Amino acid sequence: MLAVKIETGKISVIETPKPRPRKGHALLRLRLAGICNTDIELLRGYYGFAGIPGHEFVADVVSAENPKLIGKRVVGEINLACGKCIYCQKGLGRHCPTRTVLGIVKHPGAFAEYLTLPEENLRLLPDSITDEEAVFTEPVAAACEILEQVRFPKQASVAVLGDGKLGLLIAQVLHLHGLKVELFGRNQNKLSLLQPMGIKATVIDRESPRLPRAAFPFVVDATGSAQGFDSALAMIEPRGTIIMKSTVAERLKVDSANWIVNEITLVGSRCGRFEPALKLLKSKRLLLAPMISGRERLADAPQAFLKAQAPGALKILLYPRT
């Protein structure tokens, strides 16, 4: 089969075997995998990552022990756990601490032609919600998972640092639970992607910031960046709660002075449960068809990483040959 490969710094597209489910585990074969920044993180080396990347995807079922998947069209929870930890037995699955992820600890991704995944970590997809729509499934999810970690009083001041995939999807989502969000970018055009919704948009100049300070009870980075920390520190006011999104291969490098002396609350914020995220794609409120930037052959994934690199570029989609 053919797979995309990161290893050293470099992305390459190789053959390599079909693999082979393990007990319990479904074979599946790929419709379409969009590329988030954690793959591009992987590639600038983020976790010393070498391997097959790919955790945003819509597969067939090929082969599994239950019968009833075969032939479904399907999206997949990406962290795979030892079901009987501490974490586990409380439905915390994504802190298992033997978990691997899909394409980004242990487990081959989804960035080729053919993948394997637990079948408990399968989740059907209605017809109402097309490849394009399903494929935003886990970033959606780590967005909706905001909600479950944070209790925002009603109607509340949030801003959204970061004008990128997972920005616009925050902010999305974060408008539609009844907050009063604004979104802070470089790009223009990314940012009035979602004025349909009335989403307030503000451009950050790249030369000289001027960041609202001290100004909401409630930021969100997801900036993608080691800097977006700072900036969500200048516009968070005492004793507000920072909630940070980006993955980085870079160190932050932060003084915890500003935190510390005013009570900043920070929370860790990835992975959410789809059942949520499902709900949402179903219900066709999200701003998703503005997000893609391209569609790209698995064959022709260094130029889709390039595209997805650019300046503007948002989510860029790879299909399988066929």
Second form
Protein chains: 2
Amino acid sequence: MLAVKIETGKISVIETPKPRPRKGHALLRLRLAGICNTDIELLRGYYGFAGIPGHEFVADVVSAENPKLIGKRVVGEINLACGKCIYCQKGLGRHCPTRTVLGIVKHPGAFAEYLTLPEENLRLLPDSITDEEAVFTEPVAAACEILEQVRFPKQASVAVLGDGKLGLLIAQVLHLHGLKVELFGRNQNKLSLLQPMGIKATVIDRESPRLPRAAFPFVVDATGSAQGFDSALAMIEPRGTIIMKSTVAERLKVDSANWIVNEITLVGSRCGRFEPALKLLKSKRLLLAPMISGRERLADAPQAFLKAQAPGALKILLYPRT
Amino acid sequence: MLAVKIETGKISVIETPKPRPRKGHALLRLRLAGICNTDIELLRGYYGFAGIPGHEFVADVVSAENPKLIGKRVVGEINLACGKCIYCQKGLGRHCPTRTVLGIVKHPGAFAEYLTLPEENLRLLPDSITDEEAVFTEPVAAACEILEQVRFPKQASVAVLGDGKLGLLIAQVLHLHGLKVELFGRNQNKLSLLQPMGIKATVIDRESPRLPRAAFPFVVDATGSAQGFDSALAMIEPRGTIIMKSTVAERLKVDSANWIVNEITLVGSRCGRFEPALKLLKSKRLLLAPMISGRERLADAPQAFLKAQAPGALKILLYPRT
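Next, report the structure of the form predicted in complex with a further copy of the same chain; the form predicted on its own has already been given.
The complete assembly is shown below, putting the previous chain first.
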């Protein structure tokens, strides 16, 4: 089969044997996949990754122990958990200490014609959710995770920093949850995408960023940059909560005095359960089509990765064959 | 009157006019004061402080607009708030953006024979609380603040890092709240002080610290050092909460990937309301006497500050005259 490979900072397309599913795993045939910023970070050496990347996908089940799954169109939770530890028992397999992660940690990813996942990770897709909607399940779940971690008062004001893919999804999810969202970013085109939903957006000038100081009880940092955290600290009110969605390779330098004197709460937030995301996708209230910047062939993955890194680019989709 | 003065990193004892209280302020005569680590940090140049330090005190009211206060023995909340802004209206004068702070920010402190404070900041002391208990009101309130910010499940396990004054008080307050506290520090003598309460204590070796990894759902960092934060991050479970009580002058370097991937919550925590602290002091359940390392005269403040910085030292008290 065709597969994308990342090794020592290089990306290539290889021919490799079809994976053989382990006990309890299903064999899946890719319908389409999405390139996430994490994939780009993996290419840059984050996690010392070597292997097949990719964790946003829609696929058909080719083989499975559960006959009801065969032939079905699915998405899949990306954490492969042990199922036995205290985290797994609490339904927090995403934090299982011995977990592997599809396309990120020790489990071959979805940028390939075939992949495997534990059957319990699979979620059946209703016909009403299209492939190009379903491929957003994982990042939408990551946005929804915020609502599981933080209790927002009704109509609370939230600043979302970052007009990348995740920032745009977070702004939408929080807006649909009834919060008063203001989106901050550097790219006017990206920011204006959410205008049809009535989400207020403010362009931050790169040279002389004028940030509203101590103005928000909640700030989400989805900038993917270390400066984003400094901006969040400047914008948060005393006793406010900053939700951190940016994993940055470098170490953050934090002014702890500001943070402690003002009693700021910082909440690290990563991926989430698929159920709330699928519910939202089914509701058709998310603006996803304008977030697709391009469709490429799996065989052209190196070019697709370049396009995904271009300024102004949002989601690039990969199709196994076109 | 006699007063302690800190300026450009130097401490001296001066003769200065008795302060004249502003409208709504009471004039207080010092009974005794306590040296806090923040005072030592002020001497080291923290906040660019110049003036009379001191914010832990017990005093007698000499004059006040409210006749019921005159002659009374009091402690006092240290934040002088505007009373009008949104924080003050929410009872969060400690976060009033235009506040001054007794002995810390633009209001002369308690290391003097006389001081002034707004009458609304004063709390009357019942006879059952001695002076040498009452002088702990402010740091006990800082420990109690944690209980106002964080919801702990019943009998949750909490690691308290730091065997300094604040660490010992936090361990006691959380223990008395019914939590399963384990105290970590470097000084066997300090750690053993809380043995009579049944609080488990573990000595951390400075050279080869062996920390229990990902072992606690809650960790309080009261080490006052940047390394304390790294230890807290090593010891916290995924999805756990770290309470930050250490204001460190240098910038913390944070491994954001660890923090975000493990969805850690970091709660900055500073000073608290006096009411819960006075209630605890009245209950006589805190071990305070063993935490007093020395009693000095205000006139000997420079030596007292040296003693407060000696290894193994805990609370040093300052008496105006002995």
